[in-house]
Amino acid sequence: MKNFINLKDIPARDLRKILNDAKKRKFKRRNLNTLEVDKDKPLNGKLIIQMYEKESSRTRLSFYISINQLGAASITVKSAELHLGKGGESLADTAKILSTYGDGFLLRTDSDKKIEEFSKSLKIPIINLLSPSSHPCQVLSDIFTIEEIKKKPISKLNICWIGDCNNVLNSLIAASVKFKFKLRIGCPNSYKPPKFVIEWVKKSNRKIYILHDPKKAVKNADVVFSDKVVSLNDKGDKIKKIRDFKNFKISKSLMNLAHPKSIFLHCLPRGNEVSEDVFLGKQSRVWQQAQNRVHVQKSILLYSFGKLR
């Protein structure tokens, strides 16, 4: 049993095994329908419990498909329907109940502490579907997509992020350390990654490049990443944030500064941080990026259950 919570805590060799397995599984499914089960049925008879405390479209749907293709069943519970520290039941007690009924627990939450507390008491693997500081399933799938398109290891590519410092960027930074790729971050000065993240990168003998000019950040990049600048749950001054990021919009003219064969990725949903002609243009691979979530998440599940081939 292995948890999948933060990329920085997972050995690079294990992350590579997940990607290799996902590649094989995607190839073998090329003639199967969406809910046809993989021939080896690696999770046959397992019950996966999912809980979402935040909105979800791609993660919820892709994991539903992933679980079914592996031969397992899933049930989605709402946090409001469980005690979760209320009515005299502690999180530890809830974790023991989940461990009794299910074989794996998937959590999308607004609390890093909650994931940590669950991981200490669960007797079944937990997978982080998204937390305030991390979005590991998204970023590992993105790396799969990049290598699939570019047909080379990500370590040989220049990766650029234009946008806010959020959970997706935190996981991308962790991935840059694990996979040893060059990462340039373009953001306003007051939105750069927190000090503890930068310190962890230094302790890992790696370096990230933080630039406050989007043109310099994107220059010759093979991949340009972005995310919604103002999220649904953003509690800050949204008007000020939009103003601060005014010059960081990913336009066609900005993409022209990247490598001629560069691609654009966005974890969705999108906002005003990218122009329509870029998002729907030839360089955009956002739909392939979203679809690949299914394949990589299947291999993440197998990793957590100790069943990687």
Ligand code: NVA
The other form holds:
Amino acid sequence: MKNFINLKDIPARDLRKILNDAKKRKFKRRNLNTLEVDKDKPLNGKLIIQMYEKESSRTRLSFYISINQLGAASITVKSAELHLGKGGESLADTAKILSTYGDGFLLRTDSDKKIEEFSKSLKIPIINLLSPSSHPCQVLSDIFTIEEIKKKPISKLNICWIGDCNNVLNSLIAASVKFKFKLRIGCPNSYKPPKFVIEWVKKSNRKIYILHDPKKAVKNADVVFSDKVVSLNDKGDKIKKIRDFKNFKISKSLMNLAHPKSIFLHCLPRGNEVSEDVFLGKQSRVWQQAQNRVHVQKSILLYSFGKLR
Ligand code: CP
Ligand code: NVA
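Having seen the form predicted alone, could you give me the form predicted together with the ligand?
Up next: the whole complex, starting with the chain shown before.
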């Protein structure tokens, strides 16, 4: 049993194994309907419990499909509907009960500490579905999408992120270390990645490039990423933050500075950090990106259950 909480804590060879498995599985089921189970039914009879403390469209639905395609069943709960942390029921007690009924626990939360606490008391694997500090399922799936489109290992590509230094970027930074790709970040000076993240990159003998001019950051990039300026767990002055990012909007003219064959990715939901013509334009691969989450998450589940081929 293995948890899937942060990319930085997972060996690079395991991440690569997940991607290889996802590729094979995706190909094998190309003629099957959405809820038809993979021929080998690797998680037959298992129950996966999903819990959301924050909104989700894509993660919730794509995991529902992933779980079903592996032959397992899922139930989705909201923490507010459980006794969790109320009426004397501790998180540890809830975790033990989840482990009694379920075989895996998937959590989207507004607290990294909560994931850690759950992981201590659970006897079943936990998968992080987004926390304030990371969004590992999204980013691993995005690496899959990039390699699928570009038909080469991500280590041979220039990746650019324009926007906030948030949970998705933290996972992308971790991925850049694990998969050894070049990552340029374009963000305002006062929104740089936290020091401990930069220190971790240095300690891992890798480098990330932080630029405060989006034109320089995007230059010759093969992939341009963006994300909402205001994230689900942001607590600060949202109006000021949006104002601070006004020069970092992805427009057609900014995309023209990237490589002529560059693609645009965005995990969704979107705000006004990207223009409509880019988001819906020819370079955008956001729908393929969302769809691939089904495939990669299946292999993440198999990794957690020790069932990767
Ligand atoms: N990209 C993503 O995680 O979307 P949801 O918030 O809708 O799950
Ligand atoms: N950074 C965004 C990602 C949403 C999927 C957020 O945390 O809201």
